[in-house]
Amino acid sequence: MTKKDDIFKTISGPFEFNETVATVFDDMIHRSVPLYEEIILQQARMTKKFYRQGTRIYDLGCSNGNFTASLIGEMNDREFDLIAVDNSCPMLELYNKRIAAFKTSGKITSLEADIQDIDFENPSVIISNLTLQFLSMEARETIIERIYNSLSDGDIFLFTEKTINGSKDLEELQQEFYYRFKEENGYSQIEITRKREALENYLIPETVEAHIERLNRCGFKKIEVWLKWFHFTAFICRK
């Protein structure tokens, strides 16, 4: 059963992805991210369509094996190969412990790890959520770059971040909706201010445009976003 997010009931400070964070990650995530699971879904039978034989999917950021659940369901019988990667010892240890009561014919590796310092060998697919607002400027230019550089021609990279809007009018219209989402969602405005104030100079979003400028510098010319809600936004990129 999953534990509920009371965390910033009782507490401040900043941000982590530790034990306590893990434990009660699922009902953090679909409390705080509008149409979650229709991101997790929908990127599991993209990455079905894309991927190649032989070939490897990098889950970067994996959290508690959301993802990797999703694809596991999506594949059925078919084998594939999966490096997930997070670096959080917590998370991994939920993800394993998971992901071990799944059957499957794929191939699945768990790696606690930054992602700055992986390298990708041989993918066709590469999936980053709400994982690269958590990089420096230059670092999340520097490891799309990587991964433009390591897929081949027809390949994809499937990412979602937190986004703002360069309007000052329409960021505060996003903010007091998803702040309503929130608020339906059973947390309190001390509980919101706190995490808020937790993630400050932690989580460091961009306009959309910023993301696709850059993604543009870096290789990708093919690029859509396929589902956008105020604040959330994901994006396939294909070489």
Ligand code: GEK
Second form
Amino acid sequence: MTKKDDIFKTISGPFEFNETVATVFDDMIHRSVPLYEEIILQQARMTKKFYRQGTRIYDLGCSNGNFTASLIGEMNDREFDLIAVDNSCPMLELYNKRIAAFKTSGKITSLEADIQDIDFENPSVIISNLTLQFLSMEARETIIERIYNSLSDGDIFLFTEKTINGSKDLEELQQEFYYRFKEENGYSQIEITRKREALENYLIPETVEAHIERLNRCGFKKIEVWLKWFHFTAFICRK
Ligand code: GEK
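Starting from the form predicted on its own shown above, please give the structure in the form predicted in complex with the ligand.
Let's see the whole complex now, leading with the same chain.
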């Protein structure tokens, strides 16, 4: 049973994926990311559809394993090879404990590493759900270029990001509706404000256009926004 996220009721300061956050992660992500379950489920289904036997799936920023759990369910008896990467030790400890309890025909390897430092060996699906947003702009460009180069034609890169709108009006609208969503999920004004301040300069969102331009520069030409809820945008890119 996951603990309730009340971190910002009492503290303020910069955000990090430490033990306190790991302990409440499931509650936090469900109450902070609209359509989170739907995003995970459809990504697991797309992974199943595009995974080529004998290749690897990479989950960049795997956290406590929600995508892995969903993938195990979707793959059923099918064999697969998944590399799940996260640089937060407490998060990966939760991941390992949780995934060990699942029965699966898949080979699952968890790696405590920075996603910028790993080699992509024979991938057919690479996923980064809400993780690129924590990298610098240069690092985003480098990793997407490497992802593109490591995939073969027809393979996919799935990613979800918090995005912003370049128009002030529409950005304010997104903000308003997002904060309303958080309030409806039980976060108080002070918690919302403190979390926003804590993420400033750490989670750097970009516009959808900026993402598409970068994807194009890195080689991706077939791109679809398959889900969008105000700030939250999920992409599929096919090589
Ligand atoms: C999910 N994908 O449930 N290298 C490795 N891991 C990183 C890095 C990095 N450079 N930066 C951040 N992380 C998950 C949710 S959460 C999103 C992803 C959120 C890790 C970080 O430790 C955390 O576990 C994850 O990326 C981001 O679908 O909490 O907003």
